[in-house]
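The data below hold one chain only, encoded as structure tokens and taken in the form predicted on its own.
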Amino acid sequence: MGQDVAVRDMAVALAKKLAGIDAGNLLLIGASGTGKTTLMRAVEDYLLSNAALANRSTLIRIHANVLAEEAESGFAGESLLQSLYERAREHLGPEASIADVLRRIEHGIVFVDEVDKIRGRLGDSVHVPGIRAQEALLTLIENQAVGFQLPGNGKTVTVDSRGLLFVCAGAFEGLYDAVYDRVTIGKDRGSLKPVTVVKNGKVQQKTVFTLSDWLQTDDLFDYGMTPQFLSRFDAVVLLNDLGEDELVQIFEDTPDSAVHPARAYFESFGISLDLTPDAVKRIAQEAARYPRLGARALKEVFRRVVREYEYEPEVAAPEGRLTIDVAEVEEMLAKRKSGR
């Protein structure tokens, strides 16, 4: 929700891949909770929803920190292929031929989460594990033929990695601030101009900054992503911070919303839980104050609102119905701010 550009770029890349056309690798940049992992889960669900599609690609998810640890011992590439092999076996079954399994591996999708954790620099210091992990990924991205030892029999086979699609994603904490500083107080100061807006009948000067408008490749180099690594991505896709409207929709309509287990909990006591539209809007408004938490901020804010009612549900709703309005939301949020 709220990520139309990322959804479209991912959809086009997947369509190209399934058509046997070079799709180009994607780098997704967005704050925690904006939907990077959710997007890849949707891709996986889509592939598994149709047997014809499932037979043409296998998706694995791997954490960049795990990749960095394995790169230290020199086995990152082998471990990644091992994960693809195990997932292909899981989908095809134990009776599938080695040729069929290899075909699935060679057309796999590799999702590397929190790729910013393998940056090549941490402050002013070189981060060697991060550089090695980037190099390990490059080995698979660049090489057309990679040796892989089959589990069990020890036989070494050749995997053609040209058909692999790599999608790397990360929050890139600190990147927003670094780019903002560059265009306000750094070498490009003065580039960001204030704009005139009218709010509540008053004319104001406002500075509007979005990372997608100002991000340059050099910013990613400075962050610690090597030129060789970045050059292997056809598109850098920036996910938007979630606004109030998207957060309301996520709270009300998504299966992962915190409101569903809360309602189930109250129902176990014979109590119906409802929130007024204004209450939901106020929860979303408060969550939007923490853009770096994305949709996860909704769960934290909602927990502040509902937790006192959860302790003694029968006391909170003696007649079997608990309706939380905006005044009650305000009261619970105020208690948290005052430390009560």
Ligand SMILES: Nc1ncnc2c1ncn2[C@@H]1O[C@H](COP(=O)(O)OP(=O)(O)O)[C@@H](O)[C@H]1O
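Positions refer to the first chain, counted from 1. What you see is a predicted model; the values in this text were computed from it and never measured. If you superpose the two forms and keep the largest set of C-alpha atoms that fall within 1.5 Å, you have the rigid core. What changes on going to the form predicted in complex with the named molecule:
With the core held fixed between these two forms, Q204 has its Cα displaced by at least 2 Å. Once the cores line up, the CA of A264 ends up less than 2 angstroms apart between these two forms. After superposing the rigid core, the Cα of T139 is displaced by less than 2 Å between these two forms.
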Second form
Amino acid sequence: MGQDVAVRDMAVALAKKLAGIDAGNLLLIGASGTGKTTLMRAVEDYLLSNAALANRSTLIRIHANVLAEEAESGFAGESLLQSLYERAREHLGPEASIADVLRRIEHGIVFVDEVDKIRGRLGDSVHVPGIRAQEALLTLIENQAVGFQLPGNGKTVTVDSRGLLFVCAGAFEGLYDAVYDRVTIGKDRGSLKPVTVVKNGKVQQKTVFTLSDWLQTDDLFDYGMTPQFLSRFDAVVLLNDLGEDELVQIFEDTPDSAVHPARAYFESFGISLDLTPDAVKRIAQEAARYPRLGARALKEVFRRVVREYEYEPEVAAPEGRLTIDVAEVEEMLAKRKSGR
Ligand SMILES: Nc1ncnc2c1ncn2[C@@H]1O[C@H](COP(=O)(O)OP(=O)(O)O)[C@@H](O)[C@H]1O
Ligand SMILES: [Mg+2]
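Could I have the structure of this protein in the form predicted in complex with the named molecule, to go alongside the form predicted on its own above?
Everything in the complex follows now, all chains and molecules, and the chain you saw is the first one.
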């Protein structure tokens, strides 16, 4: 929801890949809780839901942290290739030859989540596992002959990894502030100019900052991603911060919404749970106050609203119907604030 650009770029990359055309690696950057992992999972589910598609490519999703841990002990790409191999083996079955399995993984799709965890710098110090993990990914991204041990028999084989599609995603926390500082008080101060807006008949000066307008590759170097690593990505895709309207949509229309388990819980007492549109809006508005949590804030806020009713549902809804309106949302949110 609210991530049309990222969804389109991902869709096009996937379509090219499945058609056997070079797709170009993607780097997704978006604040926490804006849907990066959800988008990756959606692609996974989509491929798995269709045998014909699943047969065209092997997809794995890993956490960059795993690469960093491996980097401490050896070749950080090892388990990535092993996972790809295992996944391809599952698809092709035990009868398939090793050569066929290897051919399959050479055109696999690798999602690396939380890629900002392998930054090469933490504060003022160098983060060696991060640098090594970036190097390992680099090795994988453009190498004709990467060796790895087959799971099981320990035999070493080589694959041409140039045909793999990499989609990496991360929140890059602090990047937003760093870029904002650069264009307001830092080396490019004065770049971000206030614009004149007329609102309710009044003339105002406003500065409008969006990361996509100002992000440069240098900002990512400064963050701790190496130039060699970044040069392997054809596109950096920024996810949008989610506003109140998107949060309302996410609450009402996504399968992961916290409203579903709550509904199921009340249903188990024979009670149907409803929220008025204004109540939902109020919840979204409260959640929007915590931009660092993104859509995760919805769960938190919603929990504050329903938990009072959950202990004795029959008392809250003697008629078998619990309708939460905006006044009740207001009341529950106020309770927490005043510490009662
Ligand atoms: N753009 C979005 N559209 C739909 N649901 C979203 C979106 N962003 C976040 N969510 C919901 O919020 C939760 C956290 O999202 P997630 O994708 O894990 O965030 P992150 O960007 O940190 O990986 C999930 O339950 C997901 O369903
Ligand atoms: Mg995530």
